[in-house]
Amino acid sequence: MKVFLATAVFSLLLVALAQQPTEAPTGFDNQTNGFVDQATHASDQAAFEAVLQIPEGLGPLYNAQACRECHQNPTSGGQSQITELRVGHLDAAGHFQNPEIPIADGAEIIKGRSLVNDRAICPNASFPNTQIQERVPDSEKVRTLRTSLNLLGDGFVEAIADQTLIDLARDQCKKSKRKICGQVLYVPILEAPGKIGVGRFGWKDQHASLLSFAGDAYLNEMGITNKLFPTEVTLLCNTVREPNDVPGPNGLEHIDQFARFIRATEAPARDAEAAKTTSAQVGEEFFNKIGCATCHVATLATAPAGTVIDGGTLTIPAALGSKTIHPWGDFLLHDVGTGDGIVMAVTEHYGRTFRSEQWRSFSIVDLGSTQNKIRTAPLWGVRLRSRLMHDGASLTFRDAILRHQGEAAHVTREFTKMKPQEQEELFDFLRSL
């Protein structure tokens, strides 16, 4: 019986080990994490590089030819200084509006999305007299950049659990007496028809799964319609039979290869020697007393292997389950002052099919209350970005504090406090990330 008991111990104990966190590689040296081999993800490397053309979809509008073109610093998956146009106004009563952006001389109206798209492909040799061309209105007030995403490791942030953020928002929330409290927005899995999950990717949070993300980024950024995006934003100059992104002989649409890569990317990895300086660990205990790591959280783990996510579409290998990442961040809303009082467009994030009745949980009422806030900006590889801020306006780490208010006003307030040499100390802390 004391044999049983004992092998019994010592099996649970293996299985608890095997479920303790650990540290997620690092790197941006193109290697795979382990979610796939290596020859597939350079596979898929490729994939996310390749430049399209007309014949394979492009347009008729977009921001790029290829994903690389916006995620691509030091290396492909990467943040970028490209930044996107979105624009709106607002109604009578205060409330955000959608933009109507006329094209070819007024001959359509594109609504339902606040991006304006910066390139068209006509006119061209086959439509010479067809002007598509987005301009912005004088009615639209509402005006802001949004700088492109760094998307490594963004395979271990689609594998937190929700509850963990969650938690996090409920934390954060109780521990500053309601000073900071990070919004969960619950967004549709647009693979898995009727089920939502917290956001955590893009600027607004808007949507939860890699492969939501990618579709959407297809379309809208380079339109090139997809499964889950089957529909133009519009047909003008439109030669290309629908959908564009066609499933290739393993039997993948590119937005799985995009969403297979970004899975298997390391995460950004720190500046090893710099972190190793007593200037940077003086300002780490600088950045945690006064307050920023509230929101730019130093470390999260991803849920054990085997858990089932993205609505039942993804089930978390062991290359990603039970990992410890250091992003510096919460992957939360916060209105910290910042806000491009931008609401997010249903229609450009979930299709024109979407129907919101058909998701349980998910609210128009919660993205409303989203318009002047803005996802906190993972700090992993912050020091290799010349511009920051959701904008890209802040062009110094100084620059950068001083803006946040809000939420973050007295976080603000203690860094004026501050003695210069502190201060140094703490951007030498940044610099190291």
Second form
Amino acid sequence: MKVFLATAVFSLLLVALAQQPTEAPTGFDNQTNGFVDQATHASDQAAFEAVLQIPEGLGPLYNAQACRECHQNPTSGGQSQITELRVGHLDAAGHFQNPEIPIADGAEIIKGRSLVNDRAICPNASFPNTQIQERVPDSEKVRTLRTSLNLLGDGFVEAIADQTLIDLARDQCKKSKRKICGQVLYVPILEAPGKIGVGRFGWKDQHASLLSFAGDAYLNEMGITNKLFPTEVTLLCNTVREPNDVPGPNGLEHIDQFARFIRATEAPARDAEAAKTTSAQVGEEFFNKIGCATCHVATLATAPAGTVIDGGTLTIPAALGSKTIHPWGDFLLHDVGTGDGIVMAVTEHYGRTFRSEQWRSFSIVDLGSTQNKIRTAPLWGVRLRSRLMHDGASLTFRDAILRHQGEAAHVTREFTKMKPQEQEELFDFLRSL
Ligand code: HEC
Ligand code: HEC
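Could the form predicted in complex with ligand HEC be shown next, to go alongside the form predicted on its own?
Zooming out: every chain and molecule, the one shown earlier first.
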């Protein structure tokens, strides 16, 4: 009996030790984090970088020819200054409505999305007389730009348990005496019809799954229809059969490769030299003390290996399980006074056949309440970003901080009370991230 007990206690201890979070690998060196082997990661990266043409399904409406065109700085999967245009208008009752954008001289109206594509494949040799360029009509008065986000390390973000984010929202609200209460938004997992998860990707937390996001991006950024988004935005000038994204020789579709590529990336690495300076360290203390860290949370841990996420479609492997990451973000939605007034377009992000009855626990009311909220921008890798905030309109750290109002107003006030020297130390900390 004693031996049995001792063995049981010992194995429990082993399990506990195995689940002690360890640091997630970081770097901008295109190495796999262990989710797949290096050769597989390199071939997935090649798919992410591949420049597509019309015979492969590009367009009819699109923004760019490769994922890498927007996710590239300092390496494939990083962020960039490339912005996208989103518009809409308010109806008579003051509710946000998606835009109606006439194309082909009014022959067709594009609806159901707030995104406006900046490029189109025609007129071309096959359709010399059809021009389908989207142009914003005067009526669409709500307008914003949104910059391209970093994807490096997002496999770890996907592996954070929903409950961790739910608890974080509750704790920050309690600790800040209800001044700062991040919103958790449940969103559909498209590859698991009927299942939802806590949104964490995109400026509006529109997706919880990287595969769902990849399907969304492939259609809406590049015009490539796929198993999750099988319907073209317009059939004008369209020549390639749907879905455009078909399994390759390896049996995988591109969106599977994109999701696997992102899942296997290392998290952004800090500037080790800058992080060692006294100035950055003092700056970090101010960052924590004045309340930046309430939303820009330094450390989060992923769920243990073996946990099933994304509506039952993904089991977290050892490479992603029980890892500590430093995103300096909470992945929750906040109103910091910068909100762009745009409610996420359900058809655009969840597909033409999306019916909310199928996702009974998905709430359109919750969605509406995010109109003026933005996800806390994770600050990992922020030293490499030249234009800040969702619209890229803030060019310096000072400008970005001073724009924080709403839930962050009292924190911004503390910042304005800091001595110039102390503010510089805070910036030195940001320059080390
Ligand atoms: C024309 C530029 C552009 C292209 C091309 C593009 N993206 Fe993006 N991507 C963006 C922008 C802008 C955002 C932020 C969108 C938003 O939330 O409004 C984004 C966000 C993302 C995110 C969310 C990241 C996070 O941490 O929140 C993922 C994942 C992503 N893109 C994957 C892809 C994949 C995969 C492709 C290729 C199929 C792709 N993107 C192509 C511009 C682009
Ligand atoms: C209430 C939550 C909250 C607090 C407190 C907060 N932030 Fe933010 N922060 C955000 C949100 C939300 C965004 C994105 C806003 C947008 O893009 O419109 C953001 C964006 C930023 C950005 C831009 C990053 C990028 O990639 O574009 C920086 C830099 C930043 N915050 C630094 C700080 C600092 C420094 C403090 C403390 C003085 C602070 N924040 C306090 C929520 C917060």
